[in-house]
Every structure is written in structure tokens, then in C-alpha cells.
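Just one chain is shown here, as C-alpha cells, and it is the form predicted alone.
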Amino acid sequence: MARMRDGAVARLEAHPADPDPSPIGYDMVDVARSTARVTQPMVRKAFLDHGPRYADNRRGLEPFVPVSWSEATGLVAETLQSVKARFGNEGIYGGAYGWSSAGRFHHSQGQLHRFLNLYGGYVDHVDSYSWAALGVIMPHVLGDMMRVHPELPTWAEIAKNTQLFVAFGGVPLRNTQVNPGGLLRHSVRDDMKAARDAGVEFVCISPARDDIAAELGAQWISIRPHTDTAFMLALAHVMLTEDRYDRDFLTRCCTGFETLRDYVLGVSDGVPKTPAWAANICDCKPDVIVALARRMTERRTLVSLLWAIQRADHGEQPCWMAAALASLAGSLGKVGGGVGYGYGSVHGYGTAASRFKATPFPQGSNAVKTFFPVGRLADVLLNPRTPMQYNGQTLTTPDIRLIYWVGGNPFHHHQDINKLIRAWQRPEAVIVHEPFWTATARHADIVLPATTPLERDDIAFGDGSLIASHRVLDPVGQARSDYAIFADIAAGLGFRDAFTEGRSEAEWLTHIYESTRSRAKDSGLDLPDYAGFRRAGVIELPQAPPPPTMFGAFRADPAAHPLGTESGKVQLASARIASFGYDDCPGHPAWLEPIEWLGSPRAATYPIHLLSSQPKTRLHSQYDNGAVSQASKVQGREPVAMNPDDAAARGLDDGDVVRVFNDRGAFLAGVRVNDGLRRGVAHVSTGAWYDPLVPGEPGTLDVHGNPNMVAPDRGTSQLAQGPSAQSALVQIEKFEGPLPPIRAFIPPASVPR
């Protein structure tokens, strides 16, 4: 909420209904006015001089030239026409990732896709950096988990019915500050406390104790990163050998039990997956595994898997094995039991909300059917027209000649930044809409200044509330909304009327709201007119009744309520996946040794496993230049948490600046000693803006703390091709000498025409 004084914003305040507001939002006003803003259209000098066919691209190194809006939009139109004429729409990649705005109208992904669809289409990506492995494997195992996620037990249901909550990766509250579409109330902290007070016992299986709130009194089982699947297999071994599994459910509702059983017991490969076997891999005690397996079969158990677990080598396997565990334990399909993917990953998982859907901004349809997995972006740019395996298909990678990026920051999301920079030079043109001089903007050819959410009206819809987002700031410099920018470019390309449908931004907002209001009336909800909505500010929609028990109807009658799998049942093994012939994703859940982990030979050279998570002090990389994020820095660098023994072995004290490195790259960070992190593991949040010591030099040091400098850019497997960001081994040493300045928030060099 904005508090005004003399017609100007004095400060932002949390909504009175929010019990646990995020501090990130308080920075929005100051960040909008920061020196890091893009204040006018800018074009990379060599691109302006030579045009899109210039081959010697040095994006990220060359200065920019300020141009007028009319010249900028004309240049974008000419560039699009040039690429389309020579390569067709298959040469254009619409690269919006979509988290730049919570609004229904000013959602950058929707704006870009509508524009490009009307221009004939574009190459799209599939899946998500957040849950790619999960999103591909689970339809094979349980049907479409992404579609049924609203049926996850709510925290209120967990408090009432669950006895044991086993959280692989924990339930970190830092992630629950955000939710797609926005939210009115941050309730997860209180919801989890209520569950604890009701008697729910929590178990956190993670290398980091802080991955679950201390007040929950959870049992912390510390294991090596990437060994969750081995741990789960050993739990299954106890259930099988002690006859603690649900034969009735496995017989009626599952297929492939015998295949999984023979693998767990070692019949098929000669290696029984005993607690002692797993303890050696996980570096924990066997009796801890035995005790937990017994508790899971004696108590109503909910198995939870944090999205971060599957962003790693063979990330599909823990997802699959978690479903198998819930099946063996007999909790799948029982109220308060089963398996849940996403608790603690964003706010909405487990929170009660309205099932009502607001009207979106229409995007139209894409005439281009070419796609690629989003986590393979650099590979696609570097290796066009080559085969790539994906989910049983052989794709041919597109030949992308133009990247149009609106919303999101690939230099935050994507791993191995040095590789990405090499790949980023290949297209003929990179066009970016961006409010700030992020690394993505700095590595573009044409940069168009976009407004921030405080500089435009919109409608937000999240956690069951319609929220009127009011413009409270004038656009900084020459910034325009994405809609206004695209309308002008569409005019130059001859389809402005089709793009705008004759509506102004205000008329679109009215249209979207009144359409939503009409749909609400059909559902028995009486909403005020648009003017009344703007005056009210917030409309809380009635909460939906508790969802049906997840897989409850299926458990009761699997023939009448089949899953969308190859057999209609839970696939403990899959003939379909086996038929793909992938050696990195077999036909049943399996322990596949990670390419990069503390048990690999590589650990002799790089003995620290670096984990990277979403940050507590910003939204992805957004607001890194805000006061909350800056207050967390150590001598201006992103903090890296280290176990006390690891720090002492390197002569490091809290507050020292260190160089974190491997053969992919290096970055500087500030040490924070943390005894809640297991030995051999370090942690740094993602989102520090990439700040190279020598811009444009391959392999140069990042001085600010971006972990994607050292994270590998390889697919989780041939099945999902998801990102493996968590599979990073590094060495850490004290940085000697003068500290380089932080320049990430200073605009790049510009030269006059």
C-alpha cells in the first residue's frame, strides 16, 4: 500500500491483513528511482553502425548510443522484418520468462507473445527453470501433477490429519514470500506453526538446518547434496524387508511394483539398497534411516519434495521415488497423506484460495510449433539444427537469429554464464525491454526502457484476491509500458489495430475486469463495477471448499478414476520411459551417481558442494539494488555461508571476501560462518547482478557473487533436459589484494551519435 504526501509517494506499507509481510516490497519506490534505470532507448553502437547482419558481435563490451523512441521502434520493426524475410518466424525466439509483473494486463510474457503471434509466431520454450525435471517425469508417474497441485493437502488439512511431515529439502520460508500473481497474506509461517501445535511432527532432510523454521522443532537429518534418492531407496528397503508396505494399494493402484522391488532388494543388479548402503552414500547413520522408515509406516505421513531437489543431475529420480515411497507406505490417496511437490517452493502450495480464475490478457495462437526445453537455451544458440533428446522425442534445435526478451533475466536464471555469453553472441539481434541495466540489457543490441509496476495501473490476482494496482509514480525518464512499446512497433509492421483492438491501456483494464466480473456472476459471485473495484482496492473472493483428498477417488476405485498414465495407475516402473532407452533415466526410479557430487573424483580438486537457492532479500534478481538486498551484502558482495570447519581449514573468518571457483568460472563472495550447514557444503543465494571484472573478457571474475559463474549448464537427463544448477563442486580461497569496485548498478558507457 502506498502512503502519499503532497501528491507524492512517501512510503510503501504492508496491507493490514498481512500477518507476515515480506520486506522486499518496501524497496520498490527507491529502486524505481535508482541510478540503474534505463531512462531512454539505447542501441549498441556496432549494431547501429552495421545492422543485424554484422557478424563480429561483442555484446556486453561495446558502448550504447541514445536514440529517439521513433528511431528505436523503427529499428526494431526493420530488424524483425529482416530476420523474418531471410529465416522465417522460426528464426525469432520470444524469450519472456514472465516473472516481471504480477498483473493480469502488464504481464510481460503475455504482451510479447500476443505481439509475436500476430506477427506470425515465434520459437517458444517449454518447461521451467523452477521445476523442469518434475514437470516432465510426473505425468508419466502420477498423471499431470502440475494440473492437480491445487488438490495438495492445505496446511489446515495437514494440521487436522497429518501426523508426520517428511520434507526432503525442507520448507524454507524465504521462498514463500512470493507467489505467481501476487498475494495479500503471507500465511505459511503461521500455518506451519498451527500444524506443529496440532501435533504434526516435522522431519527435514537437507544439508542445511535453516531449510525449515526453527520454531517447528523439526528433526534435522543432514545428508550430502544429491543423495536423496539413495536415502529414499533405503527407506523402501526397510519397508519391504520388514513387511511394512501396503500390499492392497500396490496391487490395486500401482503397476511396476515387482520391478521396483527387485531393484531395491538387489535382485536385478546385485546391490541391495540397504540402510548401510545408503548411509555410506549419504554420510548419515543407518539407524536413522531405519527409524524413519518405521515411523512413516506407523503414522499418517506426507512426503514433501522441495523443487530445488530436482534441479540437479538426474533430478527426475527423487521426484519419482518420492511417489513410490508414498505408495509403499500406504499414504497416497489418504486424507493428509501422500506426496506433495512444492511446499516451501512458493507461497501458494498448501494455502487455501479461491478456485475462481480471472480473465487473462489474450495472447492468440502461435503458428510456429518449434520449441526447446528452456534450460537448454545456450546449447540451442551454440548448436543450431542438431538433434536433441527430450521426453521420448528427437528434437532438432532451432536456428535462432533474433532474441526478443521481455521480462526475466537469463543471466540470473541460466547456468554457466561464461558459456551463455559465448552463446549470446551468435544471434544477429537481441532486443530487450527492461527497466534496469541488468546483465541482459547490457548484452542486448536494442534496449527499450520499460515501466515498473508502480508506474502503471493494473489488476493483480493471487491467493484468491483481486487487487487494484494503482500507478503512484510517474514513469522515470522516457520509460513506457510494454503495451505502448508493442503498439508502436506493430504500427510500423502494419498490425497496430489487431494488437490493440482499438483499446487504450485503461480500456483494456476495464475490459479484462468486466470480463472477469461476468465470469464471476456466472459462478454466483457479485463483484462491483470497475470504478467500484478501483475504489475498494482489494476484493477478497470466497475461498473454495477444501479440495478432495488428493488421489482419494483413485484410491477408492482406480478403474473408475484412472490417472493419466500409460496404465491409468501409479507407475512404480514405466515401460514407456524404458522404451526411450535413456541411460540417464531408466524405466524405474534408481540411484544414478551424479556427475558432480561429493562422492565423485572431481571432489578431490573441488571439495565444496555449492548450493544456490532463491534469495531471502529479493525476488530472483529483482531489487538486488534495493536497501534490503544491499544490507545483506558482505563488503558489497553476496554472502556465502560456510561450515565453521571448512572456514577454519582455509583460514577464513566471518566477513572475509573469498574467491569461489572451478573450471567453469569464478566469483567473489563474503563469508558468513554458519554451523547449520553440514561440512563440505557452502550456500549462496542467486540473483546478485553479474558484474565482470573485465567486461567482455571470456572467463573473467565476477566480483559481485553470482553463483551461475560456476554452476553447470547441462540437462538433468535426456528425459527432461532440466537445469542442473545445484550440481556444482567448487574450491574456496581467501581473496587477496584490493577489492574491485561494484559496478553492476552503474549504467554502461554511452557515446553520442
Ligand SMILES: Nc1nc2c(c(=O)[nH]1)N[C@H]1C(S)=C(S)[C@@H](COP(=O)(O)OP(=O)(O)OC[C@H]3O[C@@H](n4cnc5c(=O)[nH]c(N)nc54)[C@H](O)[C@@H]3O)O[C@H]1N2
Second form
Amino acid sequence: MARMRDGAVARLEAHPADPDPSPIGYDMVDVARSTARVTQPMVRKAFLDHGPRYADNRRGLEPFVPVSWSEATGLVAETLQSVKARFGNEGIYGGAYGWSSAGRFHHSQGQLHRFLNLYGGYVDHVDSYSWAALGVIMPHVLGDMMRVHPELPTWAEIAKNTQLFVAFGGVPLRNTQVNPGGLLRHSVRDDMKAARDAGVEFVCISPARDDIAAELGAQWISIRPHTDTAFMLALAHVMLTEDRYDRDFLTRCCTGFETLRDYVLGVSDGVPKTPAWAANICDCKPDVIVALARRMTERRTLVSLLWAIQRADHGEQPCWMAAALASLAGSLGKVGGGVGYGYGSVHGYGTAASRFKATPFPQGSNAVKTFFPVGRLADVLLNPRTPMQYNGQTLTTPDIRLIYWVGGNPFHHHQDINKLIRAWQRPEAVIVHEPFWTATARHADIVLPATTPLERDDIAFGDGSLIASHRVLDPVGQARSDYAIFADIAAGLGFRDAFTEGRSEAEWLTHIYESTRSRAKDSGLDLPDYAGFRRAGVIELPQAPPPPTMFGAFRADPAAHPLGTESGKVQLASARIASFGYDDCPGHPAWLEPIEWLGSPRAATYPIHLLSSQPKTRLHSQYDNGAVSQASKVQGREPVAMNPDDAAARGLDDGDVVRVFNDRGAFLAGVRVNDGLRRGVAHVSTGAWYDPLVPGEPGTLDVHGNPNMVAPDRGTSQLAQGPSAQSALVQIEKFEGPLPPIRAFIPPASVPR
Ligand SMILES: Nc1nc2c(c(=O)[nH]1)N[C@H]1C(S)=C(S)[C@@H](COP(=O)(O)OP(=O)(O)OC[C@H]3O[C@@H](n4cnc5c(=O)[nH]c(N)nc54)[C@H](O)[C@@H]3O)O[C@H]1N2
Ligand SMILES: Nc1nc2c(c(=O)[nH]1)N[C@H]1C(S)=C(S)[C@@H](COP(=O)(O)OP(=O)(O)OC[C@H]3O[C@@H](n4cnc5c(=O)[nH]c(N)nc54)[C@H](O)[C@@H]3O)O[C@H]1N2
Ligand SMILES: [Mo]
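Could the form predicted in complex with the named molecule be shown next, to go alongside the form predicted alone?
What follows is the whole complex; the chain from before opens it.
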């Protein structure tokens, strides 16, 4: 909430209804006014001089030239026309992955997609950086995740009915600060505490103790990163050999049991997946596995898998095996039991949903059907018109000539930034709308300054509340909303009226609200009119009734309530996946050695497994220059958490600056010694703005702490082709010599024409 003084915003405060407010947004005002803003349209000098056909692009290296709005929008229209004339709409990538801002109307991607759809379409992406492997494999195993997610037991149900909560990756409260669409009440901390008080026992299986709140008194089982599948297979081994599995459920509701059993027992490959076998891989004690398997079959158990675990080489396997484990243990389809993906990844998993959704901003439909899995961006740019496997299909990679990006920061989110820098030079044109001089804006040809949420009215729809977000700042510099920018470009291309439908921004907001209101009325709910809504600020919508028991109806009568899988049952093995013939994703869940992990030969050179998680003090790269994020830095660098033994072995003290590196790249970070991290594992949050020592030079040191300098750009498997950000082995050494300054928040050089 904005506190105003003398007609101007003085500061932002938590909403009084929020029991556990997040500090992340507090800096929005300062950040919006910071020097890192793009204040007027800018064009890269070589692009201005030579236009889109110029081949010798050195994006990120050359200075920008300030231009007027009319020249900028005219140049965008010309560039689009030039590319479309020569390559068609298939030459335009408009996927623009990213979180942008939470509003219903000023949602950058929605604006871009509407604009490009009206212009004839664009190459799109599928899946996400968040849960690509999960989203592609689970429809084969349990059916559509969009049906599974809403049935997840809520924390209230867990408190009532669950006895044992087995959390692979823990349930980090840090991540529940955030929810797509926004959020009014941060309730998960209290919800989990209530579950604990009601007697639920938590087990956290993770390389990091802090992945679950200390007050829950959880059992911490420390395993090596990426070994969760081996651990689960051994749990299954105990269940099978001690005859502790649910024959009834397996017979009636699953297919592929024999295949999985033969693999677990070693009948099919000669390697029994015993607790001793797994303990060797996971580096834990075998009895811990035996004891946990027994508890899981004696108590009503919910198996939980954090998304981070599948953001890894072969990330499909732990997802699949977690469902198999819940099936064996007999808890799937029973109240308070089963398997959940996403508890602790964002706020909205396990929290009550509202009864209906707000009306979205209409995007129209895309005439171009070409797509690629989002995590493969650099490969697509580097290798156009090349076959690529994806979920049983052979795709042909598109030939992208123009990138149009609004509301995302690939130079933050993509793996292997040095490879991205090379790939990013290939297109003829890169157009970006950004409020800030992010690395993505710096690597663009045309940069158009966008407003931040504080500079415009909007409607947010989060965890079941409609929130009026008010304009409390004047647009900074010449910044405009994405909508206003697109409306002007559409004018130059002859479709302004189709884009705006004759509505101003205020009229669109009223329209979206009134349509939501009339749908609400149909379901018997009276909402105030638009003016009343804006005055009220927040309308808490009635909650949906608690979800039915997840898979309960299916368990009771699988023929009457089939899942959306090939057999209608839970697939413990899949003939369809087997038929794809992928060696990196066989027809049943399996332990496949990740390309990089502590057991791989590469660990002799790069002995530390670097995990990169979501930041506690930011939303990805957003607000990195704000006070909350800056307070967490070490000598201005992103902190790297290290185990005390690993630090000591390198002569490192808390507060030292180190170089974290492998053969892909290197970055500086500041040591935080942490005994809650297992040996051989280090941890850096994502989101420190890429800050190259020599801008534009591939391979140069990032002086600020972006873990994507070292993370591999590799598909999880041919099935999902998801990002494998977590699969990075590195070496860490003390950084000697004078510390380079942080320049990421200073605008790039600009020259007059
Ligand atoms: N190594 C590693 N990498 C990762 C991950 C990891 O775990 N490890 N996690 C991945 C995940 S799950 C995700 S979701 C991604 C997140 O990656 P992104 O979503 O790309 O990250 P953000 O920093 O949120 O980028 C949003 C950008 O939109 C801009 N923006 C905000 N509002 C507006 C607006 O109204 N208009 C315009 N034009 N721009 C706006 C912001 O200034 C910001 O630059 O990162 C991924 N990358
Ligand atoms: N504060 C904040 N919250 C956010 C976001 C943000 O930017 N800021 N972003 C949101 C977004 S877009 C997303 S997708 C979610 C993502 O949320 P997640 O992907 O669920 O979480 P991460 O923070 O990436 O990682 C959580 C933990 O997983 C553990 N881990 C990593 N690899 C392994 C492994 O192989 N095995 C085991 N057992 N554990 C492992 C690490 O110890 C790490 O601390 O977070 C959301 N929440
Ligand atoms: Mo994400």
C-alpha cells in the first residue's frame, strides 16, 4: 500500500490484512526513480546507421543514440515490415518469457501477444523455466497437471489428515513470498506452523537445511544434489522387499507395476536399487532410507517435490518417481495423502483458491503455429532449421530474424550467458521495452522505455482477491505503458483501431472489471461497480469450496474417473514414452547419472555443486538495485553460501570475495559461511544483474554474481527439453587484486547522432 504525503508517494507499506508481509516490494518507489531507468527511446548506433540487414552486430558493445518517440515507433514499424516482407511472421519471435508485472491489463506479454497476433502472428515458446520437465512428463503419468494442481491438499487439509510430509527440496518460505498475479495474505508460514501443531511430521530431504523453516522441527536428511531419484528408488526397494506396498491400488489403478518392480529389484538391469546402493550415490546412511520407507507406509504420507529438483539434467525422473512412490506407499487417492509438486515453490500451492478468475486482457489467436521449448532459446538462435526432439515429436527449429521482448530478462534467466551472447548476435533486430537498463536492454537494438506498475492504474488478481493498483508516480522520463507504445506502432502499421478497439487505458480497465463483475454475478456474487472497487482498493473474493480428495474419485472407481493418461491409470511405466526411444528418458522412472553432479568425473576438476535458487530479497532480477537486495550483498557482490570445510580448504573467510568458475564462465561473489549446507555444495541466488568486466566480450568475468555464467544450457532430456540450471559443477577460489566496480546500474554510453 502506498503512503502518500503532499500528493506524492512517500513509501510503500504492507497491507494490514497480511500476516507475514514480504519486504521485496518496499523498494519499488526508490527503484522506479533510480538512475537505472531508461528515460527515453534509444537505438544502438550501428543499427541506426545500417538497419536490420547489417550482419556485423556487436550488441552489448556499441553505444546508443537517443531518439524521439515518433522516430522510435516508426523505426520499429519499419523493422517489423522489413523482416515480415522477407521472412514472414515465422521470422519473428514474440515469446518474451518473463514475469514482468502482476496487473491484468498492463501485462507485457499479453500486450505483445495481442499486438503480434493482429500483425499476423509470431513464433512462440511452450513450457517455462519454472517447471518444464514436470509439465511435460506428468501428463504421461498422472494426466494434465492443470487438473492435478487444483486438487492439491490445502495446508488446512494437511493439518487435519496428513501425518507425514516428506519434502524433497524442503518447503522454502523464501519462495512463498511470491505468487503469479500478486498476493494479499502471506499465510504459508502460519499454515505450516498450524500443521506442525496438529502433529504433522515434516522430513526435509535436501542439501540445504534451511530449505525448511527451523520452527517446524523437521528431520533433515542431507543428500547430494540430483540424487533424489536414487533415494526414492531405494525407498521403493524397501517397500517391495518388506512387502509394504499397496497391492490393491497398484492392481486396480496403475499400469506398469511389473516393469518398475523389475527395475527396482534389479531383475531387468542386474542392479538392485537397495538402500546401500542409494546411500552410496546420495552420500547418506542406508538405515535412514529404511526407516523412512517404513514410516511412509505406516502413516498417511504426502510426498512433496520442489520444482527446483526438476530444473536439472534428467529432471523428469524425480517427478515420475515421486508419483510412483506415492502409489506404492498406498497414500495416493486417500485424504491428506498423495503427491504434490509446488509446495514452497510459490505461495499458491496448498492455499485456498477463489471461486472464479478475473477476465483476462484478450490476446487473440496466433496464426503462426511454430514453437520451441522455452529453455532452448540459444540453441534455436544458433541452429535454425535443425531437427529437435520434443515429447515424441521432431520439431524443426525456426529461423528467427527478429526478437521482440517485453517483460522479461533473458540475460538474467537463461543458462550459459556466454553462449547466449553469441546466439543473441544472430538475429537482424532485437526490440525491447524495459523500464530499466537490464542486460537485455543493453543487448538490444531498439530500447523503448516502459512504465513501472507505480506509474499506471491496473487491476491485480492474486490469491483470491481483486486488488486495485493505483498510479502513485508520474511516468519517469519519457516512459510510456506497453499498451500506449503498441497502440502507436500499430498506428504506423495500419491496425491501431483493431488493437485498441477504440478504448483508452481507463476504458479497458473498466471493461475488464465490468466483464469480471458480470461473470461474478452469474455465479451469484455481487461486486461493487468500478468506481466502488477503486475506492475499496481490495475485494476479497469468496473461497472455492475445499478441493475434493486428490485422486479420491479415481481411486474409488478408476473406470468411471479415468486419468488423462494413455491407459487412464497411473503410469508407473509408459509404453508411449518408451516408444519415443529416448536414451535420456526411458519408459519407466530410472536413475540416470546427471551430466554434472558430485559423482561425475568432472567433479575432479570442478568439485563444488553450485545450486542457484530464487532470491529471498528480490523477484528474480527485479529490484536488485533496491535497499533490501543491496543490504544482502557482500562487498557489493551476490553472496555465495559455502560449507565451513569447503571455505577453510580454500583459505576463505566469511566476507571474502571469490571467483566462481568453470569452463563456461566465471563470476565474482562474496562468501557467506553456512553450516546448514552440505560439503561440496555452494548456493547463490539468481538475480544479480549481469555486469561484465569487458562489455560485449564473450567469456569475460561477471563482477557481480550471476550464476548463469556457469550454469549449463542443456535440455533436461529429449522429452521435455527443460532448463537444467541446477546442474553446474564449479571451482571456487579467492579473488585477489583490486575489486572491479559494479556498473550494472549505470546506464550505458549514449552518443548524439
Ligand atoms: N540459474 C538459474 N536461472 C534461473 C532459475 C534458476 O533457478 N536458476 N530460475 C528460472 C525461473 S523459474 C524463472 S521464472 C526465470 C525468471 O526470469 P524473468 O522472469 O525473466 O526475470 P525478471 O527479473 O522477473 O524479469 C522481468 C523483467 O520485466 C521487466 N518489467 C517489469 N514490468 C514491466 C512492464 O510493465 N513492461 C515491460 N516492458 N517490462 C517490465 C522488469 O524490469 C524485468 O527486467 O529465471 C529462470 N532462471
Ligand atoms: N522470493 C522469491 N520467491 C520466488 C521467486 C523469486 O524470484 N523470489 N520466484 C518464483 C518462481 S518464478 C518460481 S518458478 C519459484 C521456484 O521455486 P523452486 O524452484 O521450488 O525453488 P528454488 O528457490 O529454485 O530452489 C529451492 C531449493 O531447492 C534445493 N535443491 C536444488 N537442487 C536440489 C536437488 O537436486 N535435490 C534436492 N533435494 N534439493 C535441491 C536447493 O537447496 C534450493 O534451496 O519460486 C518463486 N518464488
Ligand atoms: Mo519461475
